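Next up: a single chain in structure tokens, the form predicted on its own.
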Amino acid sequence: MAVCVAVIAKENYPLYIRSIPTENELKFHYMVHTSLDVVDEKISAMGKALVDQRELYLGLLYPTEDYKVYGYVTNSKVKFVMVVDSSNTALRDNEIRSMFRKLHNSYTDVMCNPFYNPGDRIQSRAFDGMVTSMMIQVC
């Protein structure tokens, strides 16, 4: 089950972080921010290898004993980080990809809102509802 979803700006500050359960929120914030180093390494390695630029999914960033951290980066260098419970072995890589695609589409809808200032924290109820439904759906 997805326990944390984060949207990180190009300059590495959080635009949106949502975690379930909330008692471990600080732990998930730490995991998201430590994963940014791995994201930067993978992005720089992709640039050198001249890999297909349409591949935005970074895959498994790093596993811990209890959780797995996955990453995704947009063309505008906005990063999506998802922390998934390791006990859910039924969750496959293609399901994680589709979750990131749904997150990216919802993020695009937020960016298209004329009342949203790029770089501000995401406070959209529609985006928050989509993230919540995605976390509950995977449970």
Contents of the next structure:
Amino acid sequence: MAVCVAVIAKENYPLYIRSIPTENELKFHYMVHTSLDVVDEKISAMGKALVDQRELYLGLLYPTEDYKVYGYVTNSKVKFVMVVDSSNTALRDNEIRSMFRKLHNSYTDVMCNPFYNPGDRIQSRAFDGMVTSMMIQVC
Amino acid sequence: MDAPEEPLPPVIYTMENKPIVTCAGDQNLFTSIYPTLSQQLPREPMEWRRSYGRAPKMIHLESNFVQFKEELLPKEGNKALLTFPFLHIYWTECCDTEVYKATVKDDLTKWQNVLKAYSSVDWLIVVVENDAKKKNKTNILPRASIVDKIRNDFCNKQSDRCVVLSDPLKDSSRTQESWNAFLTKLRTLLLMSFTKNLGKFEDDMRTLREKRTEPGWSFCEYFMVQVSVPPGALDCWVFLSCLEVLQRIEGCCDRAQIDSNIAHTVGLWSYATEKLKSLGYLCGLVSEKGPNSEDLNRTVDLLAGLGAERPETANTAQSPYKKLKEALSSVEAFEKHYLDLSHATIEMFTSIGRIRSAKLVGKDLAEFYMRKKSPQKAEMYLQGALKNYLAEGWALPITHTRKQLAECQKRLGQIENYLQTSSLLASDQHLTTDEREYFCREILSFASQQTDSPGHRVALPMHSFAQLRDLRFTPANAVVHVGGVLSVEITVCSQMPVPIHVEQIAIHVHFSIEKNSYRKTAEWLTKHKTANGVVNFPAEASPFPTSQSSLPALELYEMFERSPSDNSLNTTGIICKNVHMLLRRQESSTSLEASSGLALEDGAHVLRCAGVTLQPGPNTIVFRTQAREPGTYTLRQLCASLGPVWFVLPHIYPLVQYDVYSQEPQLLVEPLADSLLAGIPQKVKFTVTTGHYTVKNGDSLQLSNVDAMLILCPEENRAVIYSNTREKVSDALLRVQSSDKVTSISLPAAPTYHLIEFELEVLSLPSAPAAGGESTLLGVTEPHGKHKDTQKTGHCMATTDHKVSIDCPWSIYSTVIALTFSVPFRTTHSLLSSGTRKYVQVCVQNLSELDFQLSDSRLVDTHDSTDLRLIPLNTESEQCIHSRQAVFFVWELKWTQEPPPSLHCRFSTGFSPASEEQLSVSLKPYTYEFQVENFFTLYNVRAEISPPPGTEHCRTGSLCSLDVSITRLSDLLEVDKDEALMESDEYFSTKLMYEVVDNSSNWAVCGKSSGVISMPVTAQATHRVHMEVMPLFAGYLPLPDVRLFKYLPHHSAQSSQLDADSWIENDSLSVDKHVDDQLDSGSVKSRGSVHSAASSEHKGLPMPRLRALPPGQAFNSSAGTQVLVIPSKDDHVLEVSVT
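Output the form predicted in complex with the partner chain next; the form predicted on its own has already been displayed.
After this comes the whole thing, all chains and molecules, with the earlier chain placed first.
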């Protein structure tokens, strides 16, 4: 399913990033970081109109030869970026949306933890487990 | 084959890899047909319906026709896609049954068997008909028969596997028709086979991929299948496609449109750049030496694979095709094209604000430059990218880019930068231990090199090398005296992976002479709550963006500005002391990691620690210093040196200071207890703070003696010497010598900044008129009712001060010390009467915490009147008086002749603390002098209530009679001679006012309750007053009070004119009221004046004055009497109005 899931703070530093082939971690870091360009672009292009519609899903940010990078932004400008394998044609927009929603819910749980300082790295085991399930589950 | 889903507009695809088709049978026939075939086959596009729901594509089919060989057939399990023959065609021109039977059939059978053996089902038999040939032969069967025979023999149910091509080389409509049918068939079969085999290939791939978790899975095998597409060809295709699309767009748009669509096209640019890069690497064009022969072969293959340029672009000067060909042709050309493309991409990314993407392309460029041995060009891009990653806190890209940068800086010979980057990498947790150790060794090897210029040093920021965790001062308050030893213990956390031997660690200290520095530090310490003198430094939050953490923390201080005149607060605020650090311009240059601003402060004050080995993790280093100049020392920088490499922490924050003070010698004298008590020996502690003065043998303190205070000299008295930190050093015998005027205390020798402590006993002698103020003016003690109040409030003891002047050896000036002693007792006296008999009561209150033993109490008449005797009624000679308790003594006064108007007494009692058995000194008794005046009883007042006539008892609600008789007990005495005394014909009288008051509201006084009488000053003269009172309650009721006042005229001149009686009668209510209200407070005298003042304002007339008789002069003989009142039998409600 997803090969890389990242949560990025409002200030654009990673709160959480995990990719499944760990050997290629660096590549995904670069990929996710570069995708922030498009995230920024989409957020600013979205402007007021979509903010009012509460549309958090940014859609496909850009495709590469092997992967598709999708984006999502919360109301507090925390970004979620997900990389999926291009060959995985079973993943349609709706599936990606629901995965982001799951991610967002889990992130909200992390934020609700009174012992979590907003802005710190996410080390929640529950969140990690949820991401793992999103990465392993094969459609 | 599945093209990436780029927004590619062309609908029709050409095949860059032609599928292989084998030809068997009549080779000559095929050769003659081939030119037409190869030309005609791709002319018409075919719709390619693909598996897995992929969109159908229109495709031009081309084929690579090869002669059939058995070796060409793929073995079982071969998974290569492109070397695989997709279709096998058998060509024959046979039209003769004989020939067919003799040769063609056998040949066909053989061919079919081979195909079957390899289970290949994609085949086609083409029968070419030639009209010319037909005519030559005589025994010609109808042509259909040969085809039918073949179909019958080989095409079992697949009749379409045999086709007829009629007169292929003629130009007739029949030929054309035949060609079309054949080509359609061929295309269909080709595509079918292609789809089938591709599907199989993909299935194989998928199967292989799914098997990756199985134990025997080989990545190499998978890889070989995956990249069976010849490497590079795909890249070429992508590159060309991208450029084609871009060129097409450029062709139909103007500049403005292109610019506005950069966001959509830049992806293609970067894709093309990436592909060109990988082609360049593939073909060995990105290396210093250039391509080797293998690379060249590959290049040639690739270029050949491109085929000929399409005719529509062949004649243009520039085309993607030409560009690619040129780029792959030489190292230089590749560089030019690659740089052009990269720069264009970077520019476009930058122009639309995709900085991160631009940096990433820049990093590829840097990598290219590094390969090309041009590190100077690479540096800029690496720094740019690194800055970006640092600003946004992306740890892995930071580490990776730093590693590249380190290599670049090393090649450039930027030693300082390289060392700094190395130190950062050596402390980087994201690297392996080996890598970290490598960078650490790089630093160490540089540090161990002998440099040409010995003074040269490389200053690097410390935080990557080691981090300051905490700092601890000993002594904990960080305050030392001049010459004292201060130790500073720091904990630094080494970030290096291996132990590092550091030649020296130094703390640079800034020194300033400041007044009140000690207080400032003390405040600072309490404010920062540095328990045990420990200062903790905040750990650097390295994973977070440096844009936040690299800024120095705010150094905020409170500021109070007070008015110079009255010290009131004018303004208050917060001052930031490092504004210059915070508000400086952010460096826009690339030298983010350059060691700028690492100026080493060269101060005279440096704390050093040499030869330290820092283990990875926390290390403790102790600095010791002997304090020299007094002032405030601020720790500014920390510096660790390894040969020429200096790691510098340029700013120690929070502010850490220590203070050195120089203290004047001091003498402090303070009581051991909360307060000193007068009259008994008390201990006083002497503390000599030596400061900078050394106490020598023979130095002594000279105390000037005070009369009323003795200094007692016990035989064994020891002085204890303490160090400045209150540790006992030694003790010595104290010698105290007293002469008349001076007491001399020899001090033991003590070094500087020590304390000498000893105790002395002092005794304050009670001063003679200890309680002189207590006797009230008129000799009247406080009214009995008030006694309690004074006991409550009179908690504080009377005090006496003694000033002692002490000469100290270190000063020419005397130190004056005031000792305050409290008198432990408070004494009050009162006069008690019983008719004409008089008693004096003395109450001694112990206010202290100690218990005392009182002995030998006496009361003497100081005037020593002969006819007066004081007879003690106290039985015990010794009495214990406990803390906070009182003891009463009573004497009866007896006289024989006329009693004196006043009595002067002195009470004295010996006292000693009850706890102590023996005292070294004899204590003086406690004395109390007082005076009693007007103590002789002049009047006897007697009140009597009798029930109404005819009844036995008083009843509530019924009027009873109150009879008051006032009796004069003596003839004219000295005390009577005052203003109220009137004389007529040797007959003396005085005016008295009586008043009946019932404060407990038991009685209602009916009618006049007060009146003025003229009392003859003669013994046994009696005045009777009768009035009516009504009891309000039943029970034994106390009688109402009858009070007597002396009625004084306002002025003696006016007194005769004024009819006081009539005035009082006229205004009785107002008088009553006033007197009632105010009886309890103040003296009657003052009450009278208030009354008169208030009335005189009304009337404008002078008022007479009232003066209460001293209690000693009037005796109420009916005090305490009670009358039985029984309740009324009537049930009806009694209404009584009381005025």
